[in-house]
Structures are given as structure tokens and as C-alpha cells.
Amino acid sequence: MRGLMLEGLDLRKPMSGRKIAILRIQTEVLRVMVERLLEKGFYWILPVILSKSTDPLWPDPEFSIEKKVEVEIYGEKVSAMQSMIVHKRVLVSLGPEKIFILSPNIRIERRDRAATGRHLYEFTQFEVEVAYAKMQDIFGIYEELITESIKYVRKHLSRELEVLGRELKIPQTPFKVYKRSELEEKYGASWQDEVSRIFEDPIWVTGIPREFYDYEDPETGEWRNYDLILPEGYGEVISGAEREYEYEKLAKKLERDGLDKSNYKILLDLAKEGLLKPSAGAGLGIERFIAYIVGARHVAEVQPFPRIPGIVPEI
């Protein structure tokens, strides 16, 4: 895809007018989603970072996980934040139904992953998560605050885009939606980078095998979750589903894939009692959209502090 972006590591230098041009459109792409939101009434919720539970990412077909960051405190393991998935759930269903954080996600990918272009091991989500939900109604979110950043940093940030000599183009919408195994069939194990290259719009892929917590319609086997593949060769860049909430079967999902019960027990004990709520969501890679709306050439140029795989900065 595009070549390992290792300018902007030596931080004692002043940024470049590419690095300002894009932290000044990220400043103002945030600052419109955010706004779209609230204005749809929903709650603003502050990160977690360290957890007892937090997203397995497994058995996800695109996990990529070195090490998983633990750490003890006040004589309790926990993890660092991998993807706040399951307070998610817990928050709507216990509080209020219509939520969005900025998540900062710790992801220990292995050092082969820098040369995609497209992987960090710290990066953040736009994450969305609402009550009694489905996947249409986070389609057309998530649709409407792209199109939405992406009219106005058209219209109001030229001067950036002409700095970074970028043609960003308005996507039409309803984005189409596509079916996984209609993909791999057509284009092979490497589907997604297939059809990245060759769409020129984002397109939603359903019907993904992963974690335990998307839902799988037992009945069918169809699992009623999603990805949004970015053009140009970025990739993937929302993943969310319909969430289970049923006891018996996020129990059975947990055994499946060999999981740790206690790891989940405020989970399951909502579920147990009738408590949690059916909902839908997603998470959207800040960094990887910033990415695609500037052109960049590496993900990690969008970063103040870029966190390629292995390598670690000395700031």
C-alpha cells in the first residue's frame, strides 16, 4: 500500500506545515461529529483506560495482538483498555440508551503490521453505542457524520487540503452493503484489500465470524455485524455489530471460544437477571479516517506522537 512513514519521529524539530494542516482538520473533523451528536441528544461519556474486562479481540480473523498489557493495581490484575465494548453495553443498558466516546485503545500489534500503513498500537475510537438499535440505524450515523466532516472540511479547510495536495472526494450514501462471504468467494483471503483498491466509495461488509459479544442469529448462523471498508487502500475503518444479550448464549459463545467467564461476570450477571438491553454500535478509528480524509501516507502521520509497531518513540 503506501510505504513506512518514519518522518515526524524526531520530535525535536518543528512541525511541518503538512503536520499543522492536519491536526488542524482532525481539530475540526472531530469538533462536527461531535456536534452531530449531541445534537441527536446523545451523552458524552469519559474514556476508561485501565479494566478487569475489556474486549478479547478474540477470535476476530484480523487479530494481530503481540502482548496484552497488564498491570497490577492495589493487588488486582487489569488490563490496559483494548476496546471499552463491554462498558458499553453495561452503561446502556443500566443508563443512558444514546452514547459516544472517545476511546483510546492500547493494541500491542506485532512489529509486521508497521509496514501496512495502516496499524498503531495506540490509536482512538469514535465509539457509538444505543439501545434497542440495529444495524441500519448505525449505518446511518456513522454515514452521516462522514459525509457530514467531509462536506466541511471541503468547504471551509481548502487551504489545508491544497497544502497537503489532497482532492478529497464526497461519498455518496447509503453507503452499498455487502455480504462477507460474497466478498471472499469473489476475491479470495485477501478480500478486504481487494475491494479497498478497487471501490471508490466506503462500503459496509456484513456477516463477519468474531467475538462473542456480536450477534449471531443461531437459527442461521448469520452473524448481524459489520465493517466499513475505507477506498483508496485504507481499510477497514468502523467495526460494531447488534450485540448479544442473552445469558445462555453469551455464556455458550464464552465457552466456545475459551474464554474466562469472571473476566465478564457484570456482563453476564445483567443478562442473567433480564437486565441488559438488546443495542447496536461501532467504533470508528479516529486515526485511520483522518488518515483517508488528508491522503496521508502512513496512518501514524496523523499523530502528534506516532506509535508505529515496534518502534517506540523517546517521548
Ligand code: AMP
Contents of the next structure:
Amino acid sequence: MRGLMLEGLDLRKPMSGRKIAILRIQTEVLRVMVERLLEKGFYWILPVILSKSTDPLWPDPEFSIEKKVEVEIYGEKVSAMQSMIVHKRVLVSLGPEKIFILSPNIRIERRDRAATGRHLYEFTQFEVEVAYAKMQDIFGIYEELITESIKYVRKHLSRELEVLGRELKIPQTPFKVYKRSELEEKYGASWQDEVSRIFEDPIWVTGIPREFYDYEDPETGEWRNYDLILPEGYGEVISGAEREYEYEKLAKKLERDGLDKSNYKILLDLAKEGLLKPSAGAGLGIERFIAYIVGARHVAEVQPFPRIPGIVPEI
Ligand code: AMP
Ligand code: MG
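Other form of same protein, the form predicted together with this ligand, not the form predicted on its own:
Full complex below, order starting with the chain above.
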């Protein structure tokens, strides 16, 4: 299994030059991204970890969770955060209309996912949500964050790129947009892996049937959601959507997905009162993005304390 042959797993030895170069690049990329959003007037929200409300991650075609982490605190059952989507929706409706969060997620992925090179059981999302925004607005924000990060690394961290033996291309913007249905028709069920190898720049893919909170057009049946697929086989790095905000639609979709409405009570109450604002947003997997920038073989190579599915380390 690829995951078992990673360097940097021995935490009784000083880090290699490669690993230190990766951490330097991650530090600067996070700074570039945070600074860009602060310049645009975003609020920087700190994450929550334990909550009655979290992302069901279902029914996402990428779903591969072995177990949901639930604990009892103060006599109540809470889950470890799988994503802060519900909190983001509530927050942009109550005041700060442009927010970002560096949000740690715990997802106990199936052990066979260690071999994909893309899955961890703890990772961090760079999450953005903007009230009244549309898909194109979110595309623009992440395209800027991605290209500006890459430009910065090429300009100021060329020594680190050399240590890593990484040649990094600045992608052309705007990124091309494709419908999932057309890609599936052309490349079959494993379209994601295919397009990730074929295209030279990142591409947006829209229209993906999945969780209840993504907006589904009642007339066309089209899902106004999107993934960003990175080239060179790195695959999906962002998922996002315009969001549902009407009570009836949310309630119906929760029932359709067999989810317990009591876990989404604030969201539903706000929607019922007409206070849930339409919004759009997305989450970028920080480790996957950094893995792409540094040319890592496995996403765990960018973690100081690797979290590979199926392997519980000493620290
Ligand atoms: P999702 O909304 O579930 O697609 O998650 C948002 C983003 O987080 C994805 O596009 C990935 O970049 C990242 N991500 C999701 N699951 C994992 C995982 N198990 N390991 C590493 N990154 C992940
Ligand atoms: Mg996704």
C-alpha cells in the first residue's frame, strides 16, 4: 500500500529537507489565501469541533465513511465535525455575510482509502461562505486564491520547489466548466480520475446529485453545485454549491435522504421564518491543495502528524 511507504512517518528522526520545504510552502500558501480574503472584507471565524449538527456527507458519490465519531458530553450526544456546512449556513444568515474558516474535519474513511493517496481521516478545509453569492462568484474567489498561491510559491519559494523537484505551472483562468453528465457520458463512471489525468489545468464540474443543502433547480432538476478537479491525477480538491434556503425543499430533501430532522433544527427554524439567506460557498481540502503544489505522492506527506486511513500512529 502506497500509504505505508511514506517518508516522514518516523517521528524519532529529524525531519527531511523535503518535509521542511513542504511546511514552509504550506505556511506561505495559507498566509496568501488568508490575506486575500481579509482584503475582501471576509470575517475569519474559528472552528467548532463537537456538535449535534454536522454534515451527513450523504448521499455524496464520494462517501466512504466507516464510522461516525459520536461522544456523549453533559448527557448529550454530539458528533465530531465532518464539515461545518450547517454552521456556515446559519452564520451567514445571522450577520457576517462573508466568512471563512480553517475547519478541522474528522472522517473515519474506509481503510482501503489509504491507497488512493487522497484520503486522510483528519484533515482541514479552507471553507468559504458568502450570502447571496452565485456559483460564478465562488469560482472567482477560489481561482484567485489558487493562482495567487501558486504565483507566490514560484516567485518566493523557488528553492523549496527545487528541493522537492517540483515544476509548478500557473493555471489559466477562468478555469473551464463542465457538466458532470457530459463527463460521465464521455469518460464513464471513473470520469474523475480520467479528467484529472487528461486536462492540464484545474476544471470545475457542476451538476452533481448529493447532499440536501446543495441547491437543486426545481424546474430543470439541475444541481447548482460544483467540484474543482486538479490535473496530474490529484483529483477533487474543492466541493461547493449554491445552497437551499426554503423550508419546504430542505424538509423534503432531509426526508428523502433518511436524515434525522432534529439534528438540523436551527437551520430548519431559520428557513421557516424566512431568515435563512441564500448563499454559496465551498471547502478546499488544504492538504490536497498543498500535496498538489509540492508534488507529493500521498496527501499524508504534507501532514506533520500523518492521518492515514487504517493507521493510528503513536502520536
Ligand atoms: P467535501 O465537501 O466532502 O467534498 O469535502 C471538501 C474537500 O475536503 C474535498 O474537496 C477535499 O479536498 C477535502 N477532503 C474531503 N475528504 C477528505 C479526506 N478524507 N482526506 C483529505 N481531504 C479530504
Ligand atoms: Mg466532495
